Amino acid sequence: MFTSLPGFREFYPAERALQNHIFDLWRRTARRFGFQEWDAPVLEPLELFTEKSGEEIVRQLFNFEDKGGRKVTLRPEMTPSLARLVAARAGSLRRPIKWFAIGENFRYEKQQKGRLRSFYQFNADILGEAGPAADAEIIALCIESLRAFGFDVEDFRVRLSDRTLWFLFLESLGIPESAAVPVLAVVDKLERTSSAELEEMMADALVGTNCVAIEILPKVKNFVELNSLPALEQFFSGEDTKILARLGEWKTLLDLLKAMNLESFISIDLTIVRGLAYYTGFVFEAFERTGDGRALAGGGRYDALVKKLGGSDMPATGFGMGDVTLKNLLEDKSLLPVYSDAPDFYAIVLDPACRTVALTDVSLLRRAGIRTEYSFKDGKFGKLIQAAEQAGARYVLVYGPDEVANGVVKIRDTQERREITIPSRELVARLQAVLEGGLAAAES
């Protein structure tokens, strides 16, 4: 018997219904914020991702050479595709560009809890707006997207940091720009690496500079202890105008989030630097506050990426939220709904002569937006009622010789074991009333 490949999932109807529930809440939240949906091919040129992240990313990709001799890959993320699309039509797009996507991505990496080789991700991005207002909007959407599932302030927090401030701080320590990204790669591992390993990694990051790891590492650790704007302002008091101006943007961002009543979800955490090198400004990650402390979403500014991929110079910020970790947390919190993927009505046909009338009514109901199934075979009443119940239908439409002859339809409530009879000519209106208020609402 064939089975699915490691790290890939099948979705039976009930599981797909739950997946669609997640997608629906993502879509509805994004559209409330005025974001428009986009999509791109699952198969992309390999160069699109190596240009952004370097050749080292290839080991994480499902890449191959196609029949045309092109080096291609299943996309591992959506952001490079977004940058390509925007770059192609930058002159004609109204700014700011507020787009979202829900797409399947693929990464060839070791499977673990919350991480598979195939996953869906919700991405939301704002391009063409350089100020903190766009950062605030993106962070607000991230928060509200999680709140839409029933999570609240006791369930998660957004840990906010700033790569621009990090670059300015490292510059003040005498660390050249060429070493800043390697140093931030060390910072990204502060919470999960021993002191000895950190010192070795920092020494490697500072190779070719005049800085010494044993001196730099304590200063970095002191910096990440700062967890409020007043603490940052005090730490940088008397510093140059670039740092003071950046702290002014911090104040603007925090004030905007406070105006949206979201300040209780925000904590300043300078250990968050996001591993990808293309991030340039404010960065953030949403983390579960209890249990495993899982990362639920993450993002930030990537002002140089569109230009790097061949487009115009365009500021950008965005975030991604994966379905695997989110669904695990929803299950842990008992926040996933129980879906009954059942018809609204199930028509049973007691006699072959009644089938034409039944199918005419079934088609009429379906065109009216009422989900309706019917028995493919004629049969005895009890067996057909059982088939309707197995399909999950609460209401059964009965078509027998007497009903057809009298121009009526009998409706049976399988839960209350009660029946009413309605005129066929009023079928759609009466059944809509049933869906709203039960059999009593449809009685004359």
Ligand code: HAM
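The structure displayed is predicted, hence computed values, not measured ones. In this text, rigid core is short for the largest set of C-alphas that superpose within 1.5 Å between two forms. Numbering follows the first chain given and starts at 1. Compared with the form predicted in complex with the named molecule:
- Relative to the superposed core, Asp24 shifts its CA atom by less than 2 Å between these two forms.
- Once both forms are overlaid on the rigid core, the distance between the two CA positions of Tyr374 between these two forms is 2 angstroms or more.
- Note on conformational change between these two forms: the chain splits into two rigid parts whose relative rotation, smaller against larger from C-alpha fits, is 10 degrees.
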Given for the second form:
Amino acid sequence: MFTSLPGFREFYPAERALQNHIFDLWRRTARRFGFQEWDAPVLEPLELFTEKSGEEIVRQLFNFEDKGGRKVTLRPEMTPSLARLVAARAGSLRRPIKWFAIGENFRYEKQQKGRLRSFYQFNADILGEAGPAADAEIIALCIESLRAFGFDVEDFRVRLSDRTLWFLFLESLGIPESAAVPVLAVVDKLERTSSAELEEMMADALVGTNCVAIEILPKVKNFVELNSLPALEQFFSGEDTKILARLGEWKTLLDLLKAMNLESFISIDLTIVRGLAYYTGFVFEAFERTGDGRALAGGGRYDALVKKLGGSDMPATGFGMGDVTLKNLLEDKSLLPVYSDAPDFYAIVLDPACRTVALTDVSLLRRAGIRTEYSFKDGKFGKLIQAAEQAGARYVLVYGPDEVANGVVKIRDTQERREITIPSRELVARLQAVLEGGLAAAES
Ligand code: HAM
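The block above covers the form predicted alone; next, return the form predicted in complex with the named molecule.
Expanding to the full complex; the earlier chain stays at the top.
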């Protein structure tokens, strides 16, 4: 037996229906916010990611050399492709650019709960707007996308942090710019690493600076305890103007979210620094309320990426939301939708001589947009009714010699076990009436 590769999923119809439901809600929510859909190739030049995404993702690339000797990779994320698309037409695109995409991404990760090697991601990004208004809009869309599935404030939280504030804080500790990103990589591991290991990692990050790990670590740990704007304001009171100005932007962002009635979804959490290298400002991740499990979504501001890809200065912010953790949470919270792929009508043919008339009617119904199936085999009434019930159809259309000879069709309601007969020439209108009001509505 062949099996699929580890970390890759197969979608049987019920799973695919769930997938479609997820895509549909993502799409509808993004459109409600006025976002337009885009897409890009799943196979991209390797360089697009080795240069832009950061070490962790590069280790996880599904890369190879194609037959033309090009170094290529399956995309691990969509943001560098988006930046390239925007960079190429930056001059002609109406700003702010509000775009979303739904696409398959690939990361060679260790397969575990919430993490696969192939997953789908909903991306939403705003480009061309530098102020907190765009951050607020992106965070609001992230929250509303989760609410569209029925999750609410008791189910999830958006943990909000800020790489700008982090850089300013590290600068205030005397940590040079060159060491700031390595230090943030240590912060990223703060929650999951022992003190001894942290010290070692911090010492590595601070190599070549005048700073000492055992002095910096406690300060960093103090800093990440701050979980409200007043606490941040107190911590930095009277400090340099850059930090105060930044706290002003925090206030604007939080006020905007409050105006949208979303403040209860937000918790300030400075341990969030994001693994990807390109983030520059406000960053956030959405988690299940208890904080257990993997992130549902993650994003933030990346103001330098478009320029790095050859474009002009183009501030940007956005997020990605995966389908794997989302589906796990839908299951945990019993919010999986109930759906049916059943046909509305199922035609059964009792005699080979009736098949032509039956198929003509079936085609007519399908063209009218009515979901109709039919039995491929002729046969006995009881067996065919069983087949119709197995297909999930409530109404059966019976084509036997008597019906065909009289130019009528018999409709059987398998739930109420009742039948009516209608003239063939009125088939479409009568069946539409059945769908709206049951057999009674189609009786003349
Ligand atoms: P990311 O945090 O790497 O960000 O991924 C965002 C979300 O994608 C995660 O929170 C998770 O739900 C899902 N995800 C990531 N890796 C996996 C995996 N191996 N298996 C299942 N789900 C996964 C980004 O990708 C950024 N490009 C998002 C972004 C868009 N930032 C700005 N715009």
